[in-house]
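Read the single chain below, which is given as structure tokens and is the form predicted on its own.
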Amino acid sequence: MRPSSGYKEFKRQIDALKADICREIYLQNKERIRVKNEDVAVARLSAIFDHTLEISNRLGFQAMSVRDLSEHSGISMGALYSYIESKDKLLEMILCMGRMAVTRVMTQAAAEPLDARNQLRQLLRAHLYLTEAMQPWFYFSYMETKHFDREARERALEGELASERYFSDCLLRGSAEGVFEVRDPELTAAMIKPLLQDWYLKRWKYRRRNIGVEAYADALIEFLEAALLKRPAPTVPAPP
């Protein structure tokens, strides 16, 4: 997934990965799902999971009901107790395939062969491009996580401060090759972090500004080199 080919190709590669996922989620849960043509209870699984993430960024996942589901998907409550047991394991299942989307996406970002000033542009269009394309799921984690049990939200914090590191990593060594000029990457990628999660979170301020995800990519790559890149030393002039 190469984010400079453009978000409507990224876009493609995403969900083709999404049902990679989806299809390594139901076999990590074969024993559990009592459905056993893999390729229906693939698309199934897929199902549910959009309906549910539909519903909760509306009502929250906590008032949604295994009926409202139910009512939603058009899936009878006995199918879809064949599937997902419990709410519990739903919400397990959901943030499953979110983690397991940020971890490949931002990982093959991170292995590119290129040096440190456009490795950090490609890092920030993957991150952006794949909240873009799985922003319910990312909203969904963002508001979620409060109401989350303490395995689960560790779980979603430990997810943060791990897409952090990739920022962090790329400006130690852009700093390192005398590229950046930072003196805390940890902080610097925690700061990072929020104008990444402005674009999934308030979508709606560039949405009127009629902003769409790679000009917001642009315009944030324009900000944060401004900011780190290291300038050369002034020339001073020679004696008289």
The other form holds:
2 protein chains.
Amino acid sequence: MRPSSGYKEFKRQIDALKADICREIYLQNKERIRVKNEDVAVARLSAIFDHTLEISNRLGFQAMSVRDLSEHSGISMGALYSYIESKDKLLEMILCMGRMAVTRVMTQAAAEPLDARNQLRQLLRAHLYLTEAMQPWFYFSYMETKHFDREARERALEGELASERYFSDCLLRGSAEGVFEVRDPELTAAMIKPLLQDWYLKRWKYRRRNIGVEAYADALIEFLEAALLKRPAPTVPAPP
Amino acid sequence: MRPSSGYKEFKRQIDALKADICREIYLQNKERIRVKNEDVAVARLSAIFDHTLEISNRLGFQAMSVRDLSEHSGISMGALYSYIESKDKLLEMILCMGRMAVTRVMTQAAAEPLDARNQLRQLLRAHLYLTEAMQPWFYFSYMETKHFDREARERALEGELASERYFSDCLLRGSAEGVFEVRDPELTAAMIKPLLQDWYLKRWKYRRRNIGVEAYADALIEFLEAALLKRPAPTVPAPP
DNA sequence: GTCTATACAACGATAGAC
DNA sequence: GTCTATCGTTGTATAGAC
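Alt. form predicted in complex with the DNA, vs. the form predicted on its own above:
Whole complex next, starting from this chain.
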């Protein structure tokens, strides 16, 4: 799972990871799922997740009726309810899937021993590539926060802060090593986040400019390094 | 409407502007609104808008029932429908209100004759202060795009591009004047936008750090100028 | 394991008394 | 100009045949 080897390879690994995670989710909810053939259940479950994300990101999760989901996924109402228990529980399973993916990918990306500058690059690329590969999930979990219950909301917040911490830690280390010049690493990390999120939230903006994920990653890295790398004072003096 | 004179004064002017706009909206929809006393109608309409934003930003517009709105605003179902015609039309009126505010504020902010660096600062402040003063509207119009009809969606997209253009024009001019160093002004403007939006989308993040709108504006300006101002090459060479 | 048919609650919108 | 009562529709979830 090394983003430095290019998006295509990364995407292949993410797809495998997703399949693993779906199986884990099935096992976690085995008691509640009435379908006992593991392979059938995992495949169906994965399809249900995909269709839910597709419809929800078009109409909203609230607006998606279970009938809609039944029609789009080609599974009858009755059969659907032998996989999902309830609409709320479906939401919960979907969120769980994404959280597991994020945790694994970001943990791995942060674990490699790199100097601060290259680690920042690695973290940025890992985040962008992951959100590209699982764009529907990230868009969903950003836009549907309102419909989460208390626990899911807290977990989402926790995740947001955890991912900022990867960046603030890296900035802090880079500052100490004299590579970066950052007054407030936490605030800067808080400003890096929306730049990463823009990629999966406003895709049309970049698609219409023909910018792919690797080009965006390059542009973002260039932009951030211009702001963060230690350097002499600017040539233009501050205005009065 | 000069953001340079501080948020407090700016906020005062926005409140006055909002009242004007509500009256205009009433006049625009006079035929459809059964209540004919102008002052009563404008006041009620404004309250209906505020409560709609409050509830929608908590539960989602789709999830907000008209009954909820009726209860929270203290107006009966029957009376409500003598102001709003339909739930969809209510959405439309609310969007119209915000669009008018954005257009007026940003036009004015861009009109002042300033050098590129100060104009960038002025545009950033105007945007941040406006979105602070009307946070519920901006949050709403970002999060509820899915529920817009075709026309409202197109207008929202148009607005997004228009506001990016203010920034790309300014960057382009600054590049020509030798103040900024920007390879791709459009892409850079596209990256400034999410930094502005983060302010009204993730308020809790900044509130918990005790950062107000003026402090955020200062930090953003510092961050952007570090990345954009023309300067000598960085001291740290690019890694292999 | 999957289907069709249906129960029951909540929604947007309106009618008609005051 | 405002209210209460009610209509028809749509949503989630389940029962029971296959």
